[in-house]
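Single chain ahead, written as structure tokens, the form predicted alone.
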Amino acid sequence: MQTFLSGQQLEGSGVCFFGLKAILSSSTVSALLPARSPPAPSSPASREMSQKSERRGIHVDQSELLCKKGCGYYGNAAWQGLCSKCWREEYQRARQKQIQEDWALAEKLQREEEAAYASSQGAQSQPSLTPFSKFEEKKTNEKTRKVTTVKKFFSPSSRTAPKKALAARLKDSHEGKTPSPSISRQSSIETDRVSRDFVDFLKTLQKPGREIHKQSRAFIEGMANKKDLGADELSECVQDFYQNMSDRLMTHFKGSSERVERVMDQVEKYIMTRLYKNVFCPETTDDEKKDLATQHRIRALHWVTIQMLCVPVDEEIPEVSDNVVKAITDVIEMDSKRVPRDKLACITRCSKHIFNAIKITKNEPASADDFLPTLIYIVLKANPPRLQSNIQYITRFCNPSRLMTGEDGYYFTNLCCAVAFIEKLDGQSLNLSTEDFERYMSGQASPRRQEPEAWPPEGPCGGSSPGLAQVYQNLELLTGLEARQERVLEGARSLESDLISWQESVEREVQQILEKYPLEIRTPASAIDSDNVENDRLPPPLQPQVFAG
């Protein structure tokens, strides 16, 4: 299935999509690593000025984003720089070649065994000594051994599955056939919800909807019996299903790519939600090992500052800071999604927040040269969980049209470039010496320990010592805080003096009033009959009475 985008402009990225091609602007054609130095000037003074004016930053090259075959689609580092279409062609070609070589080797071994068997039988051809029954038994054993040898070369588990998976499969075969996960495992709430939504969506398609649901369920049940396959084989099965389903839908809808795309989105959501636990970070791969290595690498690079990467973002602006936080949240949220399309949506939202932050900081649309360094900075700050596993999962099981074109494919390709840059980051990339870089990585020193230079730092990235620029900035902030603290203390002392003066003035006024109008305490007047001692012998007061008439 192919997605056609006619002249869609990606805002602020410097990339325009025409048809199925992605054409980068000329400003993006530079090295992925820091830009190379220009030719050395003739004089030392001009050489020094050239080095100061040189912008040490991270730039994206068109060849790093597009397929190495030159087809115009976006490439991927996991596919050796190829797009999904070219990679699949190369994979099928290599697989077919491997099958032919296996067949040739199997036939060669079979001929050698037949020749060895014939020569051994010729040397011991004495009918009177060898009974006919024993001869037939031996011949049957030899034939069985040949068939086993041939089957061994073409068994998928012998080529892809590791010993651990093979041992688990043998154990399962001894204990008995395991039931389907859809029967033995209770479906999660999300799986049930997705299944209901998928059925409700297919009801709108009527007859083709029933066929799509039938084929999808059959595919899921078939995949449940392929746990021993490698990640590439599982990806091949899913991509084949996508292609076959897309071709049938294209025939049914008479070439309506929009309707096919809408149906395929629902099919992908239903299938990958059901298969997520079986195909995400499978045991037959080293994805988990790569995740741990990437997390350790990002933790070791915690000292990298925004000035070292020449990121055009000012986090002191509240709106910019909010966009940075949202971008970090989105790239971390990617791990909580099950569907490849939803993971891509998280990457797209993260990238759009990055473009907004750059636009607010620079007061102009962001370019691709500004986007990649900022994306690297966001990844370093976020350290997303299972980053490599999520990238591999999207690469293997996402609808290929999304990775080849469109803004989702562009942003995902840039994320892959950012991860590759982080893995290969060295001192030269940050304009540091190898010794300083190693000391910072080992934690023996801090990048703030720099030799003093002229202030203010020159160049768009703070000169050749971004650590020193950060020190001066912190000192300036501390000086401002000290002045503010002095003003606050002075105001507090003034307020205290005013309160004391007000208290004294109030006391004086009260004393003057008391002197002018002295307080006279008079004895209260006695009550009536207070001196009558006969009060206790008086009868009680009369109470009203009611008489019946």
The other form holds:
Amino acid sequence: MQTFLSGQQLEGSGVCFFGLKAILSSSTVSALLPARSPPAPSSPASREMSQKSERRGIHVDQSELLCKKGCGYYGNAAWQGLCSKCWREEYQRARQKQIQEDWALAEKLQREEEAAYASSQGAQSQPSLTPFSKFEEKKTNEKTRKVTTVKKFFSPSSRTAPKKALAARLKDSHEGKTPSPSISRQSSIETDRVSRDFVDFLKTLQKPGREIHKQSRAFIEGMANKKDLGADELSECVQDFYQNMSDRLMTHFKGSSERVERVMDQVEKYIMTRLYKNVFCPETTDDEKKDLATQHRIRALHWVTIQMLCVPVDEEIPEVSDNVVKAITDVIEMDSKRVPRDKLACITRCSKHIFNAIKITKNEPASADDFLPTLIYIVLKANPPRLQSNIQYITRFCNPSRLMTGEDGYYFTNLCCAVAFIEKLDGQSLNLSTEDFERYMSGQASPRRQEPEAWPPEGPCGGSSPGLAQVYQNLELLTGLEARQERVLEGARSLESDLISWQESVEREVQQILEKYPLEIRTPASAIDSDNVENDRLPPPLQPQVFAG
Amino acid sequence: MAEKKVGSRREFLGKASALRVKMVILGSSGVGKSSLALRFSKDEFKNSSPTVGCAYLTQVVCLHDVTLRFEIWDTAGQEKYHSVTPLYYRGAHAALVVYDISKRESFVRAQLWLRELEKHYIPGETVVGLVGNKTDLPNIRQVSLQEGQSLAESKGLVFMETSAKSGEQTSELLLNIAHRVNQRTMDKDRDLTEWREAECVELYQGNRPHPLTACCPIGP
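Next, report the structure of the form predicted together with its partner chain; the form predicted alone has already been given.
Everything in the complex follows now, all chains and molecules, and the chain you saw is the first one.
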């Protein structure tokens, strides 16, 4: 019986918790457990809240699982409570609508911009003749813009829609009830935002801004028809456009290359955000294949250590390892950016973290001799997604002056060097013999087992790396759990045998008692009635009576 | 003619044009490439410098009529990275090949670098300089001044012996390179005016200098 108790104690807390939950349904007690019941955003009253969460914990209503459209099939939370078929229909509709809205927005932007120019130019040249309506229009335009700036993330295309409808939509998207898939919207939201920023920026340029906008739009539309061109031709088109545009700007700004650069950055941002989908890792190239090859290569090189690459970074220092982690994050983040210059900025950020790590370790400024090996190490550790595609994309579509010169260009060149080095990496460059290198690459051996002195088998928790310590700790925990489980099983087994023997003993006892006191049915000595002499003096027995009604 | 401090340089920038010059520094590991770069850019030496990194540095050099904005690219000198270094000197206006006067093997490697450079560059495009560093160690010198000089002369290179540690001859070296780069660009402008736009050299003629036109070190 004792062993059984220990088994029960193991699960005690869980049983207790569920028991509490089942018993305590009144709001007063459930208020004692606020952390257990997640707040349901739709029901404001605390009583309702606790009851709802309780129901969720124990029992799910059948109707909550079904498709919200009521088609009878089961729904899925990932499809916002719809079944797969209904979701697809909704999604298609939302997409169609969105495409139309995007077109409408583009046209509206164009119109609005023209109107703004017309009115501003009108106001400049002939202030007295400016029609009041136009002025009014501009004013309201500005007003609506003010209103929408905060909300444009939720409803990008309803800029001039009435406030009420906007608020309703905003609410909807907050509650996650709208079937319009927010994930697919994300990209178009970004595109819209970039377009708007671009227009806003061009407005500061006055007259040439309009021309730049027109040309950029025309170029994007032209590029849409060139989808089946090779990547190099596409690159050439974009580079030609950059060249023409900067030449024109150069004449306009009378040779101030700084202002030209500023405008060109915006142009690049606008164009590449729009073209990204079609020109990043296009099907006409083998970029994807190269990506996979590089990824496999880096994965196969997982055993390369800091010592082999002679990286002057000591990850034991928390500040250094912090910088290493940040550098890895930055180089991975590169893939999520669309504009070449933003991708470059990620590389630059990554490089700065590397410099910090080296500076802290060595206590002197990092040179290229230190930097390149560290960058290689970071790339190996990060295994950035679609590395080759990203490099190709930047090379093809970035403003060339940024790649050949400048700080960003320097770090980008280093990244290219790192990738080229990783591709060619052999045993010699890691100070290993060719045989060792081959064996490590094929996974037959691991360098750690070869050098036991580098990884001293210290106590179970004293591994030289935190990961190893964690592994040891987990192993220990597992062993403990195993022992406990063994104990529980043993207890259960002995309980079982106890029960069986108990049953047997009870049976035996019963048998013994039965044998001791055999059942004898004696005939009654006398009937009560026959002994009763004064029987007839008693009143007659009560008769059952039926009452109607 | 002489190099001036950044503060007084700014007012010149307005009228003069600024050329962007990419200069790579090549050489074996440990010959003092980055120390040299640090000396060019900040007039500091490594062990006492607050700079975070000296792999990419900038410095503005004023000649009498033009301003050159040098972008100094340090390269990894270890032998195993030799195969990837051509990526660095693509589009460079100037290249410095550095060796350590107290280490003969670094001088041998320097000759390799020079041969490599010649393979990739048409003479007359890039200004190449040969630099013997660490003149602060005359006692253990292994490469004589004459050796370096004759090598440079045979290839028509700028030659100088410097000490990044003491700062000896470093600003003279940068000025010398600046003059040559400027000369090359002017020649090219005269010969092929239409080439200028395709070139990486950009002409600054703004009314106001951007604050970053002065030297901007990497790192926060």
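C-alpha atoms forming the largest set that superposes within 1.5 Å between two forms make up the rigid core. Positions refer to the first chain, counted from 1. Owing to the predicted nature of the structure, the values given are computational and were not obtained by experimental measurement.
After superposition on the rigid core, displacement of the C-alpha of residue 420 between the two forms stays below 2 Å.
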